[in-house]
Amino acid sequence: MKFSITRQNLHQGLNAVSASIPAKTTLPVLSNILFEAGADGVRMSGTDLDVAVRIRVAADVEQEGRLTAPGKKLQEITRELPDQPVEVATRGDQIELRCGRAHFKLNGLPADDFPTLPEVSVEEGWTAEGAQLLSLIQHTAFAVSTEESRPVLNGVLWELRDGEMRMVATNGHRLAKMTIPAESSPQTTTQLIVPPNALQQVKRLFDAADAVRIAREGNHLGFVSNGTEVYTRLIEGTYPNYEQVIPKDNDKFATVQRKPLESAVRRVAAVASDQTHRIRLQFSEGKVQFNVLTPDLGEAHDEIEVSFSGEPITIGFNANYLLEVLRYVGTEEVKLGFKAPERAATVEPVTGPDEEALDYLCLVMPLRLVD
């Protein structure tokens, strides 16, 4: 194999593709990126066995080959290269790289050594705007599980209906939904659960301007656009029923302004328990008042303005959720929904005459009060 190509060529490979190189692994190879030398250009691909990252970036090639080198050092080493050209090369399993007066050579290993990536053909699949791609994965995979005792709720659970895409994902305290329009797919109504990792490449990966082709083949689910490819295999299971856990009866409402919201949270759980996390609101006509008492620590108060329809409530929280779902439903006003204060509260985006409203919906469990 020999090429020559652009040191800022080079450092975009590497870095699309090191990412899914594992910091830890009992296999050597997976620590290595395979580089394909072709009439096309260079393909780089890493993988962890669960997501896979290949990238095709420009090159002069001479000579067609195939080998896997270590990733992580040609990244270090590339980024410190001065911005001329590189000349790549191999003899038998080591990878040769010249940039002005620098010259290296690494140990790598065969290429058929290499995981072998998953055959999906997006041809077979449907098309998804970047940007909407971008914005359900932005507003929903936070709110997966880490815990492995459930492991569907490890994953994002992505809806295709005929004419919109939907993700959700909870951990049983807090869920996030969101729904948009998209084009009809030759694969209705088809739900996968997708780890939150691939979603992440993708989401580093591609641009809201891009036009994303993705397919399922059998386990696999293969996301492609301008010659950048994620794979990942997906999770086993059949998600949990979300619709039943969200309230539909609220009759407590109150909108108010996120990042006051968000800064009175942030006081008071400063002194709330460590293991809880617990915070009071007491919701009224105009205001919300803030409490806390951790006996072993002591207390807080505080008091923000907010438009109130209904019933008087007291309602516990675990700050860190609140906090989480308040920091991604990104709109400056929010819209609380309540029922009682042992049901599950809902947080949506409140947008304004200008802004194209969201089909977005946060809910939070409450906490038990103990006076």
Contents of the next structure:
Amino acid sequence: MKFSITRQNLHQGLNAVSASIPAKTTLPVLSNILFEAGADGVRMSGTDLDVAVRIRVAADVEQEGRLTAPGKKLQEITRELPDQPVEVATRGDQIELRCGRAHFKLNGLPADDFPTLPEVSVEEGWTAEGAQLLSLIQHTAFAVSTEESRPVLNGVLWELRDGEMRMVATNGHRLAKMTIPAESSPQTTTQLIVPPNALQQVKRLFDAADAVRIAREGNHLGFVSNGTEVYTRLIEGTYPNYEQVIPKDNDKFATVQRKPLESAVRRVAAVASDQTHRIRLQFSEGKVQFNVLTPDLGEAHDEIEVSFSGEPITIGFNANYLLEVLRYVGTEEVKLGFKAPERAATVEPVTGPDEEALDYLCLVMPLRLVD
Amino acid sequence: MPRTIRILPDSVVNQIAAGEVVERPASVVKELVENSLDAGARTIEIQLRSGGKRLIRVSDDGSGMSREDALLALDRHATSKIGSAEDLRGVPTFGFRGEALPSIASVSRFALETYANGEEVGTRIRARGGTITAVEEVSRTRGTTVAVENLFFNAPARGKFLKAAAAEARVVSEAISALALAQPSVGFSLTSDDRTLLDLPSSTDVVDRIGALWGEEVAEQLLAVEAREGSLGVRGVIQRPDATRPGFRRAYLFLRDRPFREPSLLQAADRGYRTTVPREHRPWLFLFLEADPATVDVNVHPSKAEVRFSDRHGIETLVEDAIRTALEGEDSAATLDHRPRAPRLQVRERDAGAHGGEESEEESQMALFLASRSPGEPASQADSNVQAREERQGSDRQSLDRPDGEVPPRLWQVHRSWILAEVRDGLLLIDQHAAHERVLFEEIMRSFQDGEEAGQRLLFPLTIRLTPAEFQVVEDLGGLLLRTGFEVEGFGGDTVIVHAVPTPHPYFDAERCFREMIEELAHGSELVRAAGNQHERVAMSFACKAAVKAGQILDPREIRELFERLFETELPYHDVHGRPTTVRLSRGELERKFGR
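Any chance you could show the form predicted together with the partner chain after that form predicted on its own?
First the chain shown before, then all remaining chains and molecules of the complex.
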């Protein structure tokens, strides 16, 4: 293998791939990046066996070939190389870099030791706009569960229906759901459970302007656009019926300025218990009152104006959950819906004239209030 | 009509009294040694032959007696130590009944040699079965030697109950150990058939004496205890929880310098240890109590082995609290140090020559543990050694118990199971699961009191099938489960629905915790059997099942939060199973290890 590449291209490729390399691994080849020089340039691949990333970068290939080489070392070197073409060549299992007067030889491992990336043919799949995809991931992936007893909740549910795409994530305490109109796909109704790591790579590697081809092959999902490929294993299992837990009969609604609400929650939560972060919200005509009472610590009381309709209600929340969904909802005004103190509350964006309408809904389960 | 009621002759009365006071060689030794101590002896030598059955000899260098006093001492109820019934309250000396010497003399061949300063010549008195057979002049140094030969030669019924020589010698050794603990400034030696059983040099520190009695490693496992409440006080040393073992224990209680037994105080001490040691462990205790003499009755038993406190609840609470407080400190943590610093427990040296009835006696006895206190200061003030120690602890606490102080300690997670903390005085290794158990246990116990625990409602309630026994537990516990955060509803049959769960940490598996906890509560376990009541049972089980597990990767923020919350608990160094949460390695030990 022998090729010449600009420092920028090499650096960009290494940066894109090295984020998928595991920090610690018992399998040495996984700390390496696979280089494959072919007619259309050089492809670099990295994987932690769950998620794989492959990037094609432009290069003058003199001699085709394959080799793996240590990813972190190459990245460190390339970061500091002068802005001159880099000559890359292999000699046996060694990779050689020449750039200006700098000359490096690094020990690599045979390309055949590198795991084979999943074969997913994107011709069978569907296309999503980068912007849409990123928005879906941005608004939902935060809500996945970190607890490992129910693996399906460790992933983001991705539903493809005729004419729309939806992502849902929950840890059983709060839930985020977002729907976006999409071109109809051949795989009309598909439910995929995607590990959030893969979605983070997608978010990192694709631009809003990209048209991303997506396809499923067996237990793998592939994302491809402009020479950048992300493959991931899917989480197996049946996602719980989230539709069933979305309240349809909430009858008390508060519309409130998001920023003042966030500030109020944050300041009263300073006095909340470190473990439960429990705060108490009391909604009534024209206002919401905040009350926190933590034995051994103290109490906090606050009040802000809201527009509220329905019977007054007092409800407890984990302040962190509330702050989190408020942050992701993001609009200037938000709408909160309630039925009863032990039932799920809904949080939805209220789009202003300058904001883009979103089909976005968050649920927050309350904390039980003991009196 | 013949007279049936007679006044007994003195010899018979003495033999009857001997039945109460003189049971076996050990009781003779105890009486004689106490007399020596009351005489202000600095060195006491005890010799036994055949475990004391053939010979007991106790020699001291105390004040000695004049011939008149010596003869009077062999009269029953002849004592120098009290003069009237009023003096009985708050007797400062060991002996006061005036029974011991005549009683011993009445059941043995007895010889007493004594010389007091100012006398022309010493006195030797011999007696046989209580009858004085000779009074001679003798030349000797100041002090008294009592030799008791052929104990019970004239009371064969009692003699028969004596055990083998070795067993009797062991009991004597135990009796001396107890007295010697309270009197570290007095040197003791005990030989039995020319073999040295005890050789205790004079010291100012009780911990030195403990080391001399049972080895340095025992002394190094100790932890200082001190508390005071009104006129009641306790000082002493106790075993560090990680050093405790099941089975045999050494537990010594002293009121002023008298050893005494009181099972309820040992139970109070064990209550102080609860949750810091496994249930079957028996911590070693050396506790010196103080109380207003007017509130203590020591005249319960002729051998004064028992003491009655008028404020019994007060003294028990004080002991329990003192131990609990000691276990809160960093010194109670397990350690990797090869030679951990032993605590010091100083006692005042006895005034040589201080004898019963003298004006200074009450003073010196009350002040026994207050070494450098100048006369006239209130007795409740700790001596400067104790203060110095507290200052040192106080500064240690700043670096540890208040991790958010000037420089928060650096923390690392190692092997996904332990937290390594760099503290001023060395390193702490913290078991993440054990530490979280302690945090959760105290949080739940608090929430049982103030009812402030909140359950997170679930979007997808858990449906859980239980065995009938487990279902019963859930029904019985209802309210307590709710306080832990579990909101449970029957679903018909043995199935329950869990609507709300606690959220102790982000990796918490509520279903598994609930199942394991209910199973443990239904079928019992070592842990829940150790609990003192239902609240503790539930809190312990919950803490154990809900705490973050070993193997769980924690992010730096979580590590810090766990560390900080651990040191906000009452007993940060001990988990709920009686294992340590923390092992420390001092900087000094590190330096030693690296040869610096």
